[in-house]
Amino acid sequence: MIRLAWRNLWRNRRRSALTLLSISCGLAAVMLGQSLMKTIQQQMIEKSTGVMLGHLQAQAEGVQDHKVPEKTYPRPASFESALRADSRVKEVSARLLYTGLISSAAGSRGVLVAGVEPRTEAKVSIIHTYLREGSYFTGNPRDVVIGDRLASDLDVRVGEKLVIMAQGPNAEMASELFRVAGIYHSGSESYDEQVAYIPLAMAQRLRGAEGRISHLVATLKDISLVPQVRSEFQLLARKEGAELLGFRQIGFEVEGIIRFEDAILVVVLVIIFAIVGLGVLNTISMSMFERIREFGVLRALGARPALIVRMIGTEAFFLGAIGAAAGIALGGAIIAYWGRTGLSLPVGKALSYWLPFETMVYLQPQWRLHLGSAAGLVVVSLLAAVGPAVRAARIVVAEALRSL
């Protein structure tokens, strides 16, 4: 039966072979879309979560706006205690969010006055890592990193001072001066030219909140087992005043994204599909009606109509399984040239407003979406030669045996 299919595959050369071609440059297609989307959502997922999400965030119970928390609280010590004691914990860090006004003797501009720990915020966030002039803190209880659009704006430079003003908790105005011990470029223009990062001490004093946190960030060795590590704390953080969240459901925008293109995929999956299933049957269905006699001979020497349908989807499968590692094959070549080289997008400059990223995307590839995309395309020449494998499995011998 192998042997026979094989045969009958190649009975028109050419016609074969351009359905084989549709299907390898469909899958390859298919390929390059699973890994293009997939390597810039696992690379938002990074920068977001690496310049202010974290892993995961024990934030004050009942804040409606998990970006910034409007309300604080004291800090949980069991809780932090307990999460850094995990194995699965890398690293966790305090901080103290809100709005204030920056100045210099330039100007004034509204910022987010981040006070962060810079010992542990240098191991949960990657901010540190854009610094282009002076230090990330030098230890002075009075450093300020700001982005090297807002020092542009302020005109001010590294050692130069600057005075940030918040409101206190009684809804007086308190103000303190700052020393500026670090510029960094993140490519961002939120980032960049609308934060402030302080130590976590002079952020509590300034807003008149000492003891007390927006929230703390954890950051774990393997992101996967965030659910997890979720669910097993999350009892012991409400005995303490405080909700946590996984990066999910703080980023809101980017898990919006992440959905939106997991449906583009899906939609081009199925246009994929859908075309190599005519193809397959097209090529199918021709080669059927160029056998009729042939069998109306194989069902007059006795063969049941199961051996036909058999044959037939010998041949479909055949089709499917060849286009398919054609198809990885060449997707695969296509994907580690791009890997190697990058692709060059502008997915950085769409996404720049709000977080930090590349223009250069260095894909990746994604076997288990590939090599299930690919066992796909199989069912699908399957399922294409159903029709006319039953078609001709149902053909009337004299009648067949009468055709030209």
Second form
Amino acid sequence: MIRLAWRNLWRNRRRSALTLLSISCGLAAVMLGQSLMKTIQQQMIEKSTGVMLGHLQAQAEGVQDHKVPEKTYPRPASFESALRADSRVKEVSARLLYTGLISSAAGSRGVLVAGVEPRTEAKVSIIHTYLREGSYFTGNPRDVVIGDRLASDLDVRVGEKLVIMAQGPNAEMASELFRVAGIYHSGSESYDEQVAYIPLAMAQRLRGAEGRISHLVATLKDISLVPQVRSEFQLLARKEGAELLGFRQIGFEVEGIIRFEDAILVVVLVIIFAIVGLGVLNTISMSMFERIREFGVLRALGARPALIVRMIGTEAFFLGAIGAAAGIALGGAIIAYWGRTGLSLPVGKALSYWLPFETMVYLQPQWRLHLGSAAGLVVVSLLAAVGPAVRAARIVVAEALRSL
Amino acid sequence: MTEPLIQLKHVSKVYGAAGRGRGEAPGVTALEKLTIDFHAGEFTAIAGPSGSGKSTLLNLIGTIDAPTHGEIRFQDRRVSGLGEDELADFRLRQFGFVFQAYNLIPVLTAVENVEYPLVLQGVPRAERRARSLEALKWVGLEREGDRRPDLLSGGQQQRVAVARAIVHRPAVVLADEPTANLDSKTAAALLDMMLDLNKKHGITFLFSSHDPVVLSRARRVLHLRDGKLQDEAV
Ligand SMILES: Nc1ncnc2c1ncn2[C@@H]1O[C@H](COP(=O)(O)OP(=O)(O)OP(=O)(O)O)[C@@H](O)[C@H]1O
Ligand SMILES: [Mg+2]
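The form predicted in complex with the partner chain, contrasted with the form predicted on its own above:
The next block holds the full complex; its first chain is the one shown before.
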């Protein structure tokens, strides 16, 4: 029976080959889409968590804008040391964020002032990896690290002076003198033009917010542990007036984009499955139509209707399985190729305003998703065969034999 | 005389009369109240002009179509009323079929075609192969076993079909115009071979034809006309 089904598959080589081609190309396209989206998503998560979000943040309770908290709160000491002591936690650092005005002899710009602790910040953020000139803080309390766009806007170089002005707690303006310690280029306009990093203590003094922070930021050794660590430490955070948030809650745009991309993937998957399903349906129906007499002969010889159903089902399974195997090979090869040489994508440009993003995307295979889609295609092929198979099984034998 | 193998009692077949709805579509009466007995070991021809009901009669006997009225008994058991699966199993055990043409499954070799009923019966591989080769030998094609049907002549294809019809030792071989697509010499040879199988191995044959050369080989001839039995020539 299996041999019969196998040989039947190759009766009309051209038709079977076309169907196999459509299944394998469909699967390869799906795999490519999955790999591309997931690779981009991974990079988005890496960059967004690396550049600002971290994996977890403890912010003041009741904060509205989680990206730049409008509320500060006293640094939660016991929560912080408990978090730091946990083996899953890589590093914890504190930040104070507020808007201010930065000026040089050449002009002024509004910026986000980020007070950071340089030693630990370097372990929770990737900004220091983009340093072009100077150093990522020298230990001088009046160091400022800025992006290259801001540096050229203000026409300053490493070692030159800048003044940062900000509003104190009672709406009075305060200003401090800084010296450019380092200049970085992340590729993201908003980071390269609109952020100035200064030591936390200086930021607190300028703001008149001694001992207060916007958030604690933590990175874990494994990003997938975020929900677990968050729920375990949430109570401790609350005791000190803080709310522990995962990067997905803070960077909700990233989360939104990921959801959107996933939804597109599902739609594409459904469309491709439908196309492939119709192709298989067409192939099977046509080959059945040509073989009605043959089914009549088999039934006359004593084949039960269920055997005919199984035979056609086996043909469809072969069609789906061979097509899926070829698709995995094709898709895997393309992904491996673009994984090595990289794929130059305009996505980087589109995202680079608010995130540093590599324009070269190195595709990574997503085998769980790929194999799921392949299995899905085999199931679709089988489903497409159900109708024709049942029809073939229900023939009146004598009538089938009359047809030629 | 022994008990008949197959009995037809007032069997009629009307095509296209399934109009159980309103109105009355008359339908084509292909067979009208036929009552016939067949015995084991017969070599019987059903003769008659085109449209006389030969195919219909053989189909009803072979249970690949059902009578509109009347009853068919096989070894004194009613066959009408069995389900599709039971009928398939019944055919597998009791009948061999040879049709006018295009009998063979084109993707299977001659010996694989012959094997098919044994595959359905679940006969082990080695035994299956041996019995199929023997059946091919009986029809004089032991050397053509590995060929696909499209590499065989029309006469050879019909011989393979005969081999397939006898390989599982059925009670009856039903052959609907087995020679219609063959030239008269090949037709005569096929008939002689069938007659030989009948004599040597006691295989029962019921076949239809309107070819006098073929009919002359038969030991019993039933003449059909407009679905009715004419005088029987023995
Ligand atoms: N499926 C069918 N539907 C309607 N009418 C049919 C059907 N099969 C046969 N008939 C009619 O029944 C009658 C008997 O047909 P049947 O095929 O049994 O004759 P036959 O003797 O085998 O003829 P031939 O020598 O041409 O094969 C004919 O009038 C034919 O048109
Ligand atoms: Mg006929």
